[in-house]
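Heads up, the chain below is alone and in the form predicted alone; it's given as structure tokens.
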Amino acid sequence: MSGTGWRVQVHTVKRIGIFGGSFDPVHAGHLLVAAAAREEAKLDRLIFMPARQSPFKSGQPLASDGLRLRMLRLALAGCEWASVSDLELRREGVSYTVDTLRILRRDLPDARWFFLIGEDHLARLPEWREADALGRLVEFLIIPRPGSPGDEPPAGFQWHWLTGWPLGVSSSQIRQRVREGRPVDHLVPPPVAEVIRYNRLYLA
């Protein structure tokens, strides 16, 4: 076990991919972007990366990091390509990816990153932080969304346009169902719906 939290074998893992977000919860469109990143980008493993706080949303996720962590793990079961860490869960304060690639880096330093962004997000890239630093360290996989323009991202990073399975669903969505009674089981994994009934996660 890597100081990262993830278990690797470093000499046969060469094309890396990192899927950050809240996932509150994790829903059947992040795992359908995720076996399409994988196939499209012939990536060896790709590790989804909850963040404790996200530089561009206020306030705190409304499932605790244990039972994000917890309805990931049962999604991903038996994925052998996938898998969880909780590095940036375990880092203080917001969880800035530039930080987060430095570290990955440290560990893996031949491999070759990607990280799976949003289209929605790309304007914005020029405002993370470390912007240009960013931009020298991973290529980014964009995530299409439905009925969007496909816009040109921002010069300085390295990026390819994922084609499959864009999927017209966000966890604010399923959050929005669950406080409105309305059933979620078709938009997330059997045990994740389960975790959410059980301690009845975004009733409020």
Given for the second form:
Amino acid sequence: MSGTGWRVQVHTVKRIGIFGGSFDPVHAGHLLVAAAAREEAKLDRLIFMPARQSPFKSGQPLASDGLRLRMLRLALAGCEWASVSDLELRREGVSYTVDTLRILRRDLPDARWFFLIGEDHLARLPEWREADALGRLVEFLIIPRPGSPGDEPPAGFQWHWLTGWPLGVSSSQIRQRVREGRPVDHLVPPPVAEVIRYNRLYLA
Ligand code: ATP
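I've shown you the form predicted alone. Could you give me the structure of the form predicted in complex with adenosine-5'-triphosphate?
Once more the chain from above appears, this time first in line as the rest of the complex follows.
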């Protein structure tokens, strides 16, 4: 689902999670975390929100916006509680979470909003654009990540730790494996592996 379509489908939803990231490509770690967040935070819906340009990553994602969207849609096909939004992809420039949340909350003011954040991003949360406002707009669901220091969340934010299921996989690892000609089976869903192969992604 994309564009404004999600509004129609979530009009009765009360607890909504946003999972932002580059998803270049989406992988098994993302999907396990999504399932854990849905269960542990009792989310009615989880919206995957691929960023056009992350404020904390230098350079553009390697795969095009369209292919990152396609991989996400294929990975989530048949999953009725998850959807994919192209809201940030349609906005020019850097994708700031606070802007996205303001738009979403305007459309669904009565929902309770959660934002998934990897433990690895926690320390820099106060540097996020309009961090004070952000802290009032959303509750953070912290994703445990193997190898992360287990920092306490910074003050001024509402947060809940998730427990399931830390998996030491990253998109950079997947891209590196593809570049080296190594298999990525089971690290990404089969249709995603197919998109990577067919479009010759991440070879250079
Ligand atoms: P890259 O390796 O390119 O930096 P990434 O694997 O971290 O990418 P992103 O799409 O940038 O993936 O991440 C989106 C969100 O998912 C971030 O909050 C990140 O911390 C989280 N995340 C990514 N991989 C995992 C994983 N294996 N387990 C838990 N959380 C993850």
